[in-house]
Ligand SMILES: Cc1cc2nc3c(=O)[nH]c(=O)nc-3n(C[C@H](O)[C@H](O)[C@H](O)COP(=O)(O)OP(=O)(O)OC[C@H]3O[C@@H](n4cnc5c(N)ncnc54)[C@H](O)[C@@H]3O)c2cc1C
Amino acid sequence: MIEILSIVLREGIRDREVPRGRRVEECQMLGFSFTTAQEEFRTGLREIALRELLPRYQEADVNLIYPKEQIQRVIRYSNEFWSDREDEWNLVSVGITAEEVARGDINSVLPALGKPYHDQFLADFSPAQQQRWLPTLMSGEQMIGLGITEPAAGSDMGRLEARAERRGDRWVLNGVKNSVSFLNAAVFYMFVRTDPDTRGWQGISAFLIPRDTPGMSFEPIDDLGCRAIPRGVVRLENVELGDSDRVGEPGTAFTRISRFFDVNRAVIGLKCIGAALQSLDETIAWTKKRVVFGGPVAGHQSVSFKFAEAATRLELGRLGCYRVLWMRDQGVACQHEGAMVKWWAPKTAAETIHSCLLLHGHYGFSKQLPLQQRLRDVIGWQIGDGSEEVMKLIIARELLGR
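Could you give me the structure of that single chain in the form predicted on its own?
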């Protein structure tokens, strides 16, 4: 298996503080290596993923067990490792976490990504909101659920129907959110329309709603994959909140959350690729031992070429993901680059895992191996955070200047 290349692109940058919106062509992209600390971090995290997370991966799927202990194990390791070198704990380091943890358990990735990731996701929390929620979210003790998707509004946030009506000094929320991951969350980051006279992406606001708030109800969905992370429907019926529960100024939520999408799409790409790379490693090892027609399966060109093609496609995808994270670290616009890796990386990962499963024959088709679970989990991320068609629409609009 080829050694994982990496991309930090730290050297040759003319100005560490690149203004937001600057094009990547204006920066010198030289050097394709992790720092020494990041490489050490990657090695340690790989060991934890394979030794501690992977053996419990299938159990969580079968028994619908949320991997809280695994998540907290990764968080502790990351916090300890970066405690005296926080200047290198950037979004590229977050990408390393996503890729390596996914080798053991793709469902343990998102809550365990650490401070640089949460700084992007929760950037608009007020000081009081940060004081209330961040300690338990950052420790993995509690989780936050993101409520955007609705029955009639998936990737099109402009069609949100959930509403928040101002009544005196209170906001009253009504609506339905489906496809809410982390249905077990302690708090939900909900997006609703607060200005009934607006259309499209205008007039949308965000609120933090504690799980035990009166008027909230939950309905789980029995998913094909990602079964350790409960997903489902959240209903809001006359849920009353105050201004202290609102995130940011009214009507500005879409602009704020859209800044996070690029980062999250690269992270999703890397965790799918991490699961695929582990599947590839396992399959290469197995085909070296498995003998057919007088020699190991790996010795047949029809098989070895599959490995070469998969390794090439995965490497291109992962480099693209790290490029997006590097761009965001530098303050460079990366919307269409984020869309590129979001449709390419999960698709490539799913195809690779499917091929690995077939190379194992009926043994791969059984539940004895984690290949079938990885395939189910990765397919879910071809949908989550924007489908392939939506990502291509974003890319095409930029290419066409629309």
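Now that you have shown the form predicted on its own, what about the form predicted in complex with this ligand?
A single chain, with no partners or molecules, comes next.
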């Protein structure tokens, strides 16, 4: 994707200094094509997604089965594929994984994204923490849960109330996290306030808490979608931890995880778009075959225009998502671009899948087809990792100034 054209990236972006001292104007625009290796990777993944993941997608939803085997299948393929060309295993390649795997099973995406993604998510792990957790997380053998949302702190994350108090050389944690995906995780990456005198985003630290730590309890939530990935409440009651369980410097956790969110929002966008593109392909095939009033449903312009509009919207979202990933690969700040694709892509995907469902008539309404499940799953990602309104707040802040 990063084949360079001599088009300089300048549209709408002025004077933004990036962490490594580069300005966005100094980076060159996408070549609008993947590299040969990335194309090969995409082709292989598409085949795995459609042949191996899609047939198991609905069973996992109905029977609440965590798709561990499917996730590990993708991980094995990716590790093998990139083993002798690691320099091309960047975030754009991670985006390809998200998009293609979601065509088969959107719920198998996040833990299967590989090293470049984990390098962003777990950037602040100490060498000892990496040694302990990374091998099993990267192989898909174990999962990690992220605990930020609380009963009184969702969009307004700065109202976080869970606390860690210093008692001698130990930390004692108390609080409730009420929306933790991967409730089946082996370890939880929990955000709590360590400085009681602070408010908002200051004074928040992160800890790694193994599942079997005394004082942890779990309560599943019965969700509308994403049912193969258990989500629920985690209660912390006098959970004792040491300094070695803390991630990064005290008080700075929120700023650091925000950097990960910028990238994660593009990944979420691409997985929703992958699910929508697959729905579109299936619906085009169906409406070309299904005959009404003497001709195929797709022969009506009011139908074919729906496809044209959906394809256009999805392609715009898709390019926006890959651009965000490319920007981070280049070391360029991408906060409001991440927010843009996070509200646009899941919404467009949900609207497309809804329309595809209707174009299948009563067959679309039945649970035999995966469309209803894709719609339920994608709606979850219109909320998870930040709602549309919160994304618009981020963009507006950039446009209007703080």
